[in-house]
Each structure stands twice: as C-alpha cells, then as structure tokens.
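Only one chain comes next, encoded as structure tokens, the form predicted on its own.
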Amino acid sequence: MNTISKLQIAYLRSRFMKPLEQLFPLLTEPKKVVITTHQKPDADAMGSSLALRLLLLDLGHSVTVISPTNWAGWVDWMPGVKEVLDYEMNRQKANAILDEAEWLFCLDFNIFHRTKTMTEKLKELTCTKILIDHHQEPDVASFDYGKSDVSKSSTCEMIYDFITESGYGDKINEEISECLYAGIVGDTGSFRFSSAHQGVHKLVADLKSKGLNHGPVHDRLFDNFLENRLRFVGHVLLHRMEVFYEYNTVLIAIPKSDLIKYQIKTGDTEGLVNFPQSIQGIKLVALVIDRDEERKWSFRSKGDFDCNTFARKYFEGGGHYNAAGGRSSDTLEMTVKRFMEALKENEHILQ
C-alpha cells in the first residue's frame, strides 16, 4: 500500500470510526479474528481477551489471541490461556495469522506502540480494526470501529457490555464469567477504587446468577505466588521505599539486582505500587523498576493529582487519572533524578 493510501485510511478512520454497535449485526458472519492487547497483559487485558474469544468461538468465528509478550503466571488458570500465542516467542506463526485476519480486536490499549514489538506489524495490517478500551486519549485514527470510555472500570466491563448489548448475554457461562470477574477485580482494586460504580456491582451480581464462583478467582489472582515474592516485597518496602512528606509522595526504585536476587518473574511486581497508599496523607506513589531495555514506571494517586498527565509529560506514558504508567531509556539513577525534578515542578498540587 502506498503512502497516500495509508494517509487516506487514517483520515477516514479519524473522521468516521464507527460506533461499536454497528458491528453487532456482523457478528453472525464467521470471520478470521485476532484479538490482541498490551504488552505484559494483566488480569483485565487477558480476561477481556479470553472472554471475547469464548464468545466469538461460540458464534462460529475462527479466533486467535496474540499477546505481544509473555504474561504473569497468575493468569495461567484462565480458560483458553494455553491457546494464546506469545508474539515474541512465535513471531513467524503469529505474523502469518495476522496476515490472514479479517478482524483485529484491540483490547485494553488505545495506541499501537503499547504492543511493543508488534507495533509496526499492526500498523501495516489492512483488515478491520476494532478498539475496545477505557484509557484516555485514544488514537482513533487507527481504528475502523471502536469504543473508548474512561468511565468504565475495566475493559472486562466493556466486554460484558459488548456481549449483552449485542444480544448474546445468554452465552455468558461460568468460564466467561471467571475471565470477566478477574479483570474487574484487578482493575478496581477489589472494588475499592472509585471506578467500581453501581453498574459494576450489578454486573457482578449477574455473573453470580450465571454460575460465577468468585472465591477461587481471588485465590488464583492474589494467593498464587511463591515464597520469594513475599520476601521480595518485604525487602522492597524496607530498603527501597522513600517517603517525601514535603510532597506527600512515596517513591520506590527497584534496581535490576533485586530482581535477580529474588528471582522475580513477570507479574511478581503487580500490586506493589498500591502498598504505600495505606500511608496517611500520601497523594502520589511512584514505582520504577530497572528492566533490561528500559525503566518502567507505575503511578497511583489519590484526589486531584492527575497521573495520566504526569506520566505523559515526563515519562512517555499515560493511562487513567489516578493510575498510569510510563517508561524511560535513562539509567535508573537518571530517571529517579528526573522524577524528583518533576515533583518540585508539581509541588503546588501535591501539598
């Protein structure tokens, strides 16, 4: 496809990205479907992908879920996860499936660079691209159909809406319910965040009526780690956590040596950024981890501090108002220095 054609498609998508509801009548015609999500998928990303997969398989579609990277072991229990392709480990096979795809569902992310090494491949695909996401500032020019709703607790909530509003609520079984519930629990902080609105509780009640046994889901998500992870958490809170009361902020900076010492794997740092929020008066928590290729940031806030804007301005990131992520190519020392400078610039908001 030449450059002009690509620009024309981007222009048309930006002006005419169709409402998701217009896709509903097309669900009866079997398609070759790929579902993908952001790198290092969490419970919401994997849960929404697998729940949608189960629905579309039931409707007669050919469906493959492709994750840009590996994922945490605590989502390995989810129905269908063994069929998910790791793009980094199976690039040739995944690319062949993507080339044949008629529909591409993009869940829990809204701009292609969040898929890491899949970015350029997704950009070049000419199939129908469908967005379902709840983060801020979507790249609408990249999608043919879509819904982006920051008022939603999770992408799993949006997939529940997709299933019920398209007329297939009767197809929500125990397996779909478990996937959806896992993502909702994960993204609402077990229902303590403000995103757990009235509709979320009604949704869960409906899943319970369809056979959901929620206890085992909690066990698999939160009580499914090895001893080394608990010792790692204790080490981090004792030795890597700094409290800056003048900014009502907590910073946790984890060097790569800690990851090696405690044999930390994908998913073992999940939820760590939430621990310091229990400290009285803290408005902002920042966690930075020294990964091989980059430094990864996670931000959590309370009240009127905008994590999304902060992450976008200083650390090439984004997300939600009170929860966001970012990255840096600088050394751990330099990115921490950059963070401290950013704190000073935002002192008037944090005090």
Given for the second form:
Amino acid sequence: MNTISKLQIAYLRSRFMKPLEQLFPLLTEPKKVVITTHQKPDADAMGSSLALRLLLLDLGHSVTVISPTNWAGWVDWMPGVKEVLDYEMNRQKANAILDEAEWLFCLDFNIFHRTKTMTEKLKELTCTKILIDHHQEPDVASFDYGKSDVSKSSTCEMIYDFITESGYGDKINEEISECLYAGIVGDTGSFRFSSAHQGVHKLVADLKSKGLNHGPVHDRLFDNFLENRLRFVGHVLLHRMEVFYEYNTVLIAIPKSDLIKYQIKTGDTEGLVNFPQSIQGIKLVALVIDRDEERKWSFRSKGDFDCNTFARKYFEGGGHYNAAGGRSSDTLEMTVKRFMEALKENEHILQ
Ligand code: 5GP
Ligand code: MN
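For comparison with the form predicted on its own, kindly provide the form predicted in complex with guanosine-5'-monophosphate.
What follows is the entire complex, opening with the chain shown before.
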C-alpha cells in the first residue's frame, strides 16, 4: 500500500470511527476474532479480554486472545487464560491467526505502540479494528469501530456495558463476573479512586446477583506472591525511596541488580508505586525500574497534578490524569537526573 492510500485510510477512519453500538447487530454472524491488549497485561487488560472472549465464544464466534508479552502470576488464574497466546513466545502461530482475523478487538490501550513487538503487525492488518478503552488521547484514526471513554473506571466496566447494551446481559455467568470484577478492582485501587462512581458499585451488585464470589478474587490478586517479593518491597522502601518534601514528591528508582538479587518476576513490582502515597501531603509518586530494554516509569498523583501530561511531555508515555506510565532509553542515572529537572519545572504545581 502506498503512502497516500495509507493516509487516506487514516483520514477516513478519523472521520468515520463508527460508534460501538453499530457492531451490535453484527454479533449474531460468526466471525474469526482476535482480542488483544497492552503489553504486560494487568487485571483490567486480561480480565476485559477474557470476559469478551467468553461472551463471543458463547455467541458462536471463533476467538483467540493474543497478549503482546507474558503476564503476572496474579492474573494467571483467570478463566481461559491458559488459551491466551503470548506473542513473544508464539509469534509465527499468532501472526497466522492475525492474518486470518476478520475482527480485531483492541482493549485497554488506544495506540498500537503499546503492543510492543506486535505494533507493526497490527498496523498492516486490514481487518475490522475495534477499540474499547478508557485512556486519554486515543489514536482514533487506527480504528473502524470504537468507544473511548475516560470517564469509565476500567475497560472491564466498558465490556460489562458492551455485553448488557448489546442485549446479552443474561450471558454474564460466574466466570465472566470474575474476570470483570478483577479488572474493576485493579483499576479502581479496590474502589478507592474517584473513578469508582455510583454505576461501578451498581455493576458489582449485578455481578454479585449473577453468582460472583468476590473474596477469592481479592486473594488471587493480592495475596498470591512468594516471600521474596515481600522482602523486595521492604528493601526498596528502606533503601531506594527518596522523599522530596519541597516538591511533595516521592521517587523510587530500582536498579537491575535489585531485580536479579530478589528474583523479581513479571508482576512482582505491581502496587509498589502505591505505598508512598500513604505519606501525609505527598502529591506525586514516581517509580522507575531498570528493565532490560528500557527504564519504565509509573506515576501516581493525588489532586491536581496531571500524570498523563507529565508522562507524555518528559517520558514518551501517557495514561490517566492521576495514574500514568512512561519510558526512557537513557541510563537509570540519567533518567533520574531528567526527572529531577522535570520536577523543578513543575514545582509551581507540586508545592
Ligand atoms: P502503570 O504505572 O500501572 O504501569 O500504568 C498506569 C497507567 O498508565 C495504566 O493505565 C497504563 O495503561 C498507562 N501506561 C503505562 N505505561 C504507559 C506508556 O508507556 N504509554 C501510555 N500511553 N500509557 C501508559
Ligand atoms: Mn484499564
């Protein structure tokens, strides 16, 4: 495809990304469906993908969930997770399935580069692409149908809406409920963030009425680590956490040697960024981890500090107003230095 026609397609999509509701009548015709999500899928990414998979299987579609990378042990219990293809481990098979796909659902991310090594493959696919996501600044030009709504607590809430609004609410069973509930718990910080609006609690009440046993879901998400992970948390809080009261900011910078020493696996660092928020007066928490290929940031704020804008401006990232992520290809030392300069530039908001 030459550049002009690619641009034309992008233009047409940006004008015509159709509302998700227009897909509802088509759900009765069996399709070859791929569902994908962002790299290192969290509970919302994996839960929304697997809940949608269960619904579409029930409706007679053939469905494959492809994750761009591996995932944490605390989502590895979800119904259907054993059928999920890890793109990095099964690239050939996954590419063949992607080539055959008629529908591609993209859940819990809104720009292809969040799928890491799958990015180029997704860009070249000509099948119908469907976006369901709640992050800021979607790349709407890449999708044919979609819903992008930052007021939603989670993509799992949006999948619940998708199922009920398309008329299939009676298909929500215990398995679908567990997937949806896990994602909502994950993305609302166990219902503490303002995103846990009235509708979210009503939704959970409905899941309970459909057989959800919520206690075990919390256990599998939060009480599912090995001893070394808790020792690692202790080490990090004692030795790697710096508090800058002049900026009401906490920085945690974790070198690769810590990850090796404590045998840290995918998902073991989840939640670390939340601990410093318990210090009185802290407005911004920034966590940077020296991963193999890049330095990966997590940002969390309280009140009127916009993490999404901060992550986009300084660290090629994005996300939500009070929770975002980013990256850097500099060394850890240089990345931290750049962060301190960025803090100085933002001191008027943080003080
Ligand atoms: P976390 O810190 O938990 O990895 O991510 C916080 C939020 O920011 C999540 O909603 C996540 O999807 C989003 N996010 C994390 N990293 C990135 C990134 O590099 N780019 C963008 N656009 N969003 C990110
Ligand atoms: Mn999410």
